[in-house]
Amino acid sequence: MSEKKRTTIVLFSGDYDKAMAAYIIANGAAAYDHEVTIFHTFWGLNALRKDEKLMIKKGFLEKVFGKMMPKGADKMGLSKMNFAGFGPKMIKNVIKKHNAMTLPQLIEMAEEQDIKLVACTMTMDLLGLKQEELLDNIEYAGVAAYLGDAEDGNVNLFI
């Protein structure tokens, strides 16, 4: 019997379409019985943000970053054709028309498939993000933990 294959993905981008691609690949790999990790760093952390407004004590710069970054996967912009926010509305309409899954649904599916969702703690510190602002049931780790997962990976992607 062969050892289970491993797929690791670094989600660096905060773009809706790139995050969708990462989650489509991750869910596909999990469906093929891969052990999957998505390591969210820098703007990729926006995919893990809760969309609700939380009252958390923060410093000035932390507040500025918090206001500039989208709250949750559904609020992320597109990498191309964002058109001041109109692009995401268009792509979501196309997704609905074709009965495809939205990014929040892909994230939910990833959780159901036991895909390991990891938030980069160093980036959280840099951007002033707190655990209370991110989805429940995710893991927190630094780059060393990601490298440990990636070292034995069969597929390693940077998106």
Given for the second form:
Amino acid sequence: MSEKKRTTIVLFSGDYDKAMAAYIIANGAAAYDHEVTIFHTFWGLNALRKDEKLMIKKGFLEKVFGKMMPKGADKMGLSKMNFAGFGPKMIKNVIKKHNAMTLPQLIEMAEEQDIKLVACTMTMDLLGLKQEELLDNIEYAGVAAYLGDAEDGNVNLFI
Amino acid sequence: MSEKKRTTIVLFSGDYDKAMAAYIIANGAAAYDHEVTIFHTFWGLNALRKDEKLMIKKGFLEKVFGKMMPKGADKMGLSKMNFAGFGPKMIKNVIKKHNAMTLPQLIEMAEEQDIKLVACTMTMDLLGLKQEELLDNIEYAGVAAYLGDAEDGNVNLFI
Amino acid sequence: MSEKKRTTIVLFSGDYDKAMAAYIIANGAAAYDHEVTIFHTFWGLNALRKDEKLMIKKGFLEKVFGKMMPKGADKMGLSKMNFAGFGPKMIKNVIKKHNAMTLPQLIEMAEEQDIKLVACTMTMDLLGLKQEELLDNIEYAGVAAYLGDAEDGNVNLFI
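Same protein, different condition: the form predicted alone was shown, now please give the form predicted in complex with a further copy of the same chain.
Time for the whole complex; same chain goes first.
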């Protein structure tokens, strides 16, 4: 077991505000020299999507999911007060006003701090997401790898 | 303190997808030889409901809750993209297509792996749920018992 | 490191039922002699709002957030079956019927048990909440302080 403290976060949620909380905690923990893993599963995978048109062959249900789900962090909605997309604009305005970081910026910072960003392969299959659609330089794994990290974790959260 | 690793999950959510995540992590941990407890509270209790008509005397509010809440794992909705019940059908279709496990199958597997399934007695009272309505072979306990398990836990999650 | 067990909860959610779960676990842990911290962030800050009219100078967006968000624990909605505010009334009715504790009572109990109630200063800024609007005798801190508590925690939850 390493001497380093360890933080793991399961990011299940596809909400902008919840993903912000996850990445703020993760970046904080990395700054305090924790080894940090964010395991993206279900709707949390959307935070890793690229905002690009890609020609990928998919079945019907996979296409529907692909269309309906937000294409990347910047397109995600709020868990509360979403107001058909107006809420996220409000949040982004106050973020700018207070010189805080947007979600895409927090994700970039996480990459710079060598936070391990993992995409859950099982739920990628379910939602029909392909590796080409997700950010480069992330890892792909299943629940076993997550548990391997979490069982030695000091801080383990499900968000 | 036992030598075995321990995982505890508070399942608060009554959403099909969140309960799936909880049971996938729990089954994974049990396969890795963790002692696993899932403590079902509030809407998470619905995952334990039997899909049967039962004649039980209840007060008015308890009847309303009983009618409005999903009767068992198979009836639960999604936390995102529920689309008035169409979302769960889509998810169940892709689960079948990918030979993954449905929520009722995951619960059955949990029982076979001796995962401790606990129903929170205090919130059963609040929501008017009776033991006859819930799966057999589960345990009944309060927050004290949960904390007893969690304080020695390696992985503790709230879902 | 102290000998005492430690429980930390990030209360992100602004839902009455989720906040109840957080405060029930927190009060239980304190009764079992844990050191307990509840770190209120994003919508969870609303649990700490006073139900008073205050004259505070705010920008436009801050005013909108202030108006739209519930003013204190008693005004919060349910995560499920909210029914435009009827759900919380049902829950409060069954709480009374079963002699259980309402959320404001649980918060009072937490204060009496010396649970550390912390408001996240960064998200206070984002949502435009001022110290005058929140309960007295709480602490103000950022993610670093939370991590300091959580990294020695036995039970760390995100709710």
